[in-house]
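Single chain ahead, written as structure tokens, the form predicted alone.
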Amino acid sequence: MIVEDAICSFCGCLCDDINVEVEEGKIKRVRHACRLGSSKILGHERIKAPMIRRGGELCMVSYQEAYDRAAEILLRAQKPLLYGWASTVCEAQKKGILLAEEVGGVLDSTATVCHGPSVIGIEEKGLPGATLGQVKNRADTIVFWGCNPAEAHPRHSLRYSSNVCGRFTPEGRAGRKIVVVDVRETRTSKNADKTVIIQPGTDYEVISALRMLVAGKGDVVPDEVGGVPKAELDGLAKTLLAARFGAVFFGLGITHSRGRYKNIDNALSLVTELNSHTKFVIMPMRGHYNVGGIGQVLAWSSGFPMSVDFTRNAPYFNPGETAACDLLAKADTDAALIIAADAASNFPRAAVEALAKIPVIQIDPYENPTTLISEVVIPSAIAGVEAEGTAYRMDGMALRMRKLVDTSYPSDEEILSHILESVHRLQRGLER
């Protein structure tokens, strides 16, 4: 059997043209996906059964034992952290919010260590955005700033941006100007018409200089900004102004350099000012396939897009205080549930050391470094492969992912529902 037009649940592109060959209930071949997406869909060695740590060793137990132990840990904690959510579906994220409210915890997503600054910048300035379909069909000038989609989002250029033929861009790559702004040469820059190499940490200054040049105030720009000659910046500004429809894609190179969310604030202002002369849009290059989804679900559930504290009987949001790494740095959390993420691989060392000192519950299909410090490990079905659900593409479009094969593993949504049931049962027992 061949499942046509399946959605790849790897990165924020959510490519929806994947053909998957299924034989005897197992995936045998994946077509049209990139290597990263194919490896995700084909899968690899899984966590075989739920485990609880006893005597320093992880021992296999039943799912119900794991649910009950997880509920016990969360209820005993004064301020549990529920972190991750980027690689699971919106239906599971909704259950996670209910669980966080019930146990009085803080729910945070992987956005805080990637595009969290983008979220804050967008909150301040708004987002002159578009769908990836509009970029594909209309954009004749594309800027990749602080990102490397050739390696992080391999099919982005082929489906949505530089190399694709659109309705009003029938020439494809030949009809587009591609600009890369980064601190070094990358695989993406090899496909560019113009590459601007800036000094690390000078994104804000370079964007400010471009704003001056776009506004016709080039006389106040010094001869060199961020290691880039003024003449080169002037040429870039003219390229942007000459666009009929331009798009800026930005990545962690700008969100995690000096300036953080103010870099995004400034970039949004640049795009707004370009819109006084032509048409321009801007979009963050989201990594995990549904990191945008948890922001959406949290926003319409609590009013805030990340780092939401539910310990006060009302949602509270204050980045720098309620984000996962901040809580761990201050020893302000005494238990953690990590789902659809690998905190031990991505947090700063001090945060991982703090995480290792508290009880950790892991929900994930695969073993990873977080497994090594977990007290409870619950294996789950792979969303978008073994379980259906909704995910948000990097442009904010919601797409429905189908189940491709059956599995004996419960979905993330089912696991969280069972933990919530165990929490309610334990609460009733404590009330008696």
Contents of the next structure:
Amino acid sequence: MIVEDAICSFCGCLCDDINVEVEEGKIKRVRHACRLGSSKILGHERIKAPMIRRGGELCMVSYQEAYDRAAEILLRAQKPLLYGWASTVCEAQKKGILLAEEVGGVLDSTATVCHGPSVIGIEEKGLPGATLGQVKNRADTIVFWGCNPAEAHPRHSLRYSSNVCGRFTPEGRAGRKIVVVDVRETRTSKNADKTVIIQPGTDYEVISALRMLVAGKGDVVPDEVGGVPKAELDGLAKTLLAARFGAVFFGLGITHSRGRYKNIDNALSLVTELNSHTKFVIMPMRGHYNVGGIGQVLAWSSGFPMSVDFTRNAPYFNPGETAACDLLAKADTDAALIIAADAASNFPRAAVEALAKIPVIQIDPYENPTTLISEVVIPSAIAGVEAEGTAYRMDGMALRMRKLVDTSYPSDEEILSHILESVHRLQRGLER
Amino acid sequence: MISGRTLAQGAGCECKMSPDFLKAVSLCHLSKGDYDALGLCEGKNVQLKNEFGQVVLAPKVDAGLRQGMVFIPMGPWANVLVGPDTGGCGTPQFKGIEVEVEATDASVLEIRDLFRGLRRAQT
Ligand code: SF4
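For comparison with the form predicted alone, would you give the structure of this protein in the form predicted together with its partner chain?
Time for the whole complex; same chain goes first.
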């Protein structure tokens, strides 16, 4: 059987033209997906059964035992952290928020080690955005700033941006100007008309200089900014101004560097300035396929997009205090549930060491370094492959992911519902 | 030092306990100039060190990098060198980190060894 036009559940591109060949309930071949997508959809060795650590070793247990132990850990904790949520569907995220409210915890997503600064910058300034379809059909000038889609979002250029032919962009790549701004040359810069190499940590200054040049105030710009001669920046400003429809895509090169959310804030101001002269849009290159979704679901249910503290009477958001890495650095959390993310691999070492000191519950299809520091491990179905649900593409479009094959593993949503039931049961027991 | 995604890192990141992931991620990309200046050759590794930790990686020449800059594929090896401070915004600084780099004969730690010694880690 061939499942046509399936959605790839790896990156924020959510490519929806994937053909998946299924034989005897197993995925045999994946067509159209890039290397990242096919390796995810084809899958590999799974965690076999739920486990609980006893005497230092993880021992197999029943699902019910694992749910009960997880509930016990979460209820006993003063301030549990419920972290991850990027590689699962919105329906599971919704259940997670309910669980966080119920046990009085902090819910944070992988955005905090990724596009968190973008989320903050966008909250401050607003986002002059567009759909990827609009970019495909209209953009004649595209800037990739601090991102390398050729390796992180391999089909972005072919489906949505630099190389695709659209309604008003029939010539595709030949009709577009592509600019890359980065601290190094990348596979993406090989496809660019112009690459501007800046010194690391100078994004803020370079963006400020461009704002001045675009606004016609070039006289205040020094001869060199961020290692780039003024004449080169002036040329770039002219390219941006000459666009009829321009798009800026930015990545972790700017959110992870000195300045962090201020860089994003400034980039949004540059796009606002450009919009007084021509049409320009801007978009973060979201990494995990549904990291956008957890932002949306959290925002409509709590009013905040990430790092939400449910231990008070009302949801509270103060990144720097309520974000996962901050909680761990200050030993301000005493248990963690890690779902659809691998905190042990992606957090700074000191945060991982702090995580290893508290009880950790892991919900994931695969063994990874987080398993090595977990107390309870609950294997799940792969959302977007073995379980259906909704996901948000990087441009905020909600897409429905189908189930491609059956599985005996419970979905993230089911697991969270069971833990919630165990929590309720324990609470009733405590009341008695 | 900057860290980020590579194709091989991305393809292996759902399969982190495999030898392929180790090969794809425990790398230190550096310019040809720095490679030569450090006296590196086949079989030699590099040790990177800063106030947050130290880690041994396999060197890889990357023509896209200028001298004085190293790139490490994102993941647990790179994160040994990342500090926990978030500057009030929740996000650690994963890029633009100062590190000292030198040649070494020491070998790269396997993923399980990297997490050994943490209290709850398997023995
Ligand atoms: S670009 Fe992203 S969504 Fe598209 S196939 Fe590759 S990994 Fe999947």
